[in-house]
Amino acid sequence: MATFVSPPASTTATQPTGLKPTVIEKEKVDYLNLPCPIPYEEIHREAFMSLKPELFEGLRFDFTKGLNPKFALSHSVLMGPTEIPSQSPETIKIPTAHYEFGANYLDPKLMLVGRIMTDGRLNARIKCDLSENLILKSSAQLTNEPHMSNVMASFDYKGKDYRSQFQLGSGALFGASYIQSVTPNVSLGGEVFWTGQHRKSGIGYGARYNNDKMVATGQVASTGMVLLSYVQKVSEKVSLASEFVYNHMSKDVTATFGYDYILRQCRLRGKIDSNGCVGALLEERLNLGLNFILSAEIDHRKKDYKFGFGMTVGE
């Protein structure tokens, strides 16, 4: 007697008529086109934001006052202690005031700056931009204190997809990096220097992977420092950050955390380290052109206290 074997069930959903199945396919990367790196000094700007902000004691107070649109003068006063180095484990501090006086000229291709303060130091900082993919950076600080005085010139190469830098400075002082794009998110470089005074050389590595919400760096040297951070964007306005640093030679340990919260009128970065060091800065709007600073810091371990506050006046 002959069986009817019904044919088996299709294992695929049909479409419906005059629908047509939905493909997604990956977006290909081209190798040929990638975007250009940031310099390999900077790979850990935006961590430095949160995690190494400007902190200072005591009384502070800049003026600035344009007298056209690229030259610009600075007046600058500082009143708060100064530490003293000692082999006391306390921090010993002596009473102080100085006053800067500063002229800039920026320009879409060169930048200008130079300050100079009533102890008789001078800082002077050019940018030039000698094509559209090289780039001159100068500093120099003049003191009268012997052996003090460094003056330091790079020469920055911008390419399709790379960059390049070349430094020398006082001492005998010899540098070069070089930092590549190998993914739209990834980029690898190294340095190389060489310090005639002190008879010392050095080669490091790093990596950086960034992409609209989180930057991650590594770093690492022969010097035996290794250096690690996150920056996670929370938001348009609040970016969280982390940094791991270890000495190798000294077998020291340092793990950093930071914030960086952005709002309409102020903006308040702070950070909080494992040798107990908390510290916060607050920058208040106040009108256009003016704004206050408020700034603190404690070391529980050295039972060091700062506190600063000052003003800013112009753009």
Given for the second form:
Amino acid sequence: MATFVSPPASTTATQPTGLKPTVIEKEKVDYLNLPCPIPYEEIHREAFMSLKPELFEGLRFDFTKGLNPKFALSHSVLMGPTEIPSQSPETIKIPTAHYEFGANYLDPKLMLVGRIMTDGRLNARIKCDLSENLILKSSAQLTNEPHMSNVMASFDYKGKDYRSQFQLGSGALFGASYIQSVTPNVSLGGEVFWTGQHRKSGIGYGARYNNDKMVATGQVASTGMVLLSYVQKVSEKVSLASEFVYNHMSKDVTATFGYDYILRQCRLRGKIDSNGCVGALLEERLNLGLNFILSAEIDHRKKDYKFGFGMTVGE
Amino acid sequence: MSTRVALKAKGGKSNRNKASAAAAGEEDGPSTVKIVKDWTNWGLHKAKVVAHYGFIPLIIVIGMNSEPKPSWAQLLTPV
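Here we have the form predicted alone; I need the corresponding form predicted in complex with the partner chain.
Following is the full complex, with the preceding chain placed first.
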């Protein structure tokens, strides 16, 4: 990656016409001033945004009421069949309906998000800037049933051109990750984790290349997982994404292709899978603060058809 | 976290019990490791109950005291 430095001006007069410096316009890369990379867990962010939309089944109604620029309450109703994990190949669905109440407080330095459901499950997230570079993030799911709750806390340190993170979780989970910008477009990172409960440990590496038009990422882990993704931003409104997941231990291979259209009045995301699964999510803006959502997921292999519709009121 | 403490302390406690049974009463009945393990478990359970019931009220209290102060009526009415 050595840059081509143009010859000094005094010699241009004597320079033969056949020899021209080819990359005179390229700026010299300042390796001491690289941009800060994105966090290691968000390395596949663009691909996940396009390929993993929040598909749902049934009716969904979300109402967010802002009392303050910083403080908002939200009410959410979800009615529909939910899948329960079953050993047999056919999917078992149970119709459920629940109401969720939530409160958000967003400050530049402190973010608190809490959601509580009618069955007593609390979903809490805290993000606190302890100093300019150190961030504490914590998320918890608390339930009334014993031994079903879990908490995860992480300390993120943001350096000049690197980020490092240390994670603690319930069930004796420890993790650490580090990502470093190597050139203005490439960043490399790695992570390790250790669980006490299942007595497992693992190590993984990730790499990300991005420029204005595309993002390519790759990740390997000692659990046998290989994940490659490529996102191409075709224009301001359209981006196409593809992803390839390979699990060496379970010999599972999945390839996914998807698109993301961000138009003035709507956002349409769709994907097609090598497992025979086709999905799409449409969010249409009817008015200021009023969104209409349609979701569809058709799994041809398992013959599982999910359709959902909903409305979101408020920001 | 309680699982990790339990795994470590169980090994320590069984060793201690064997040692104390063999050595015929070198230390008192409830060992210190067991006491620490019980107190941390009790503390974690109480903290979980407090977080479960108190997190959303905490957010509401912090939000109602932030500027510009919203009124209580706005909290309850839908619009």
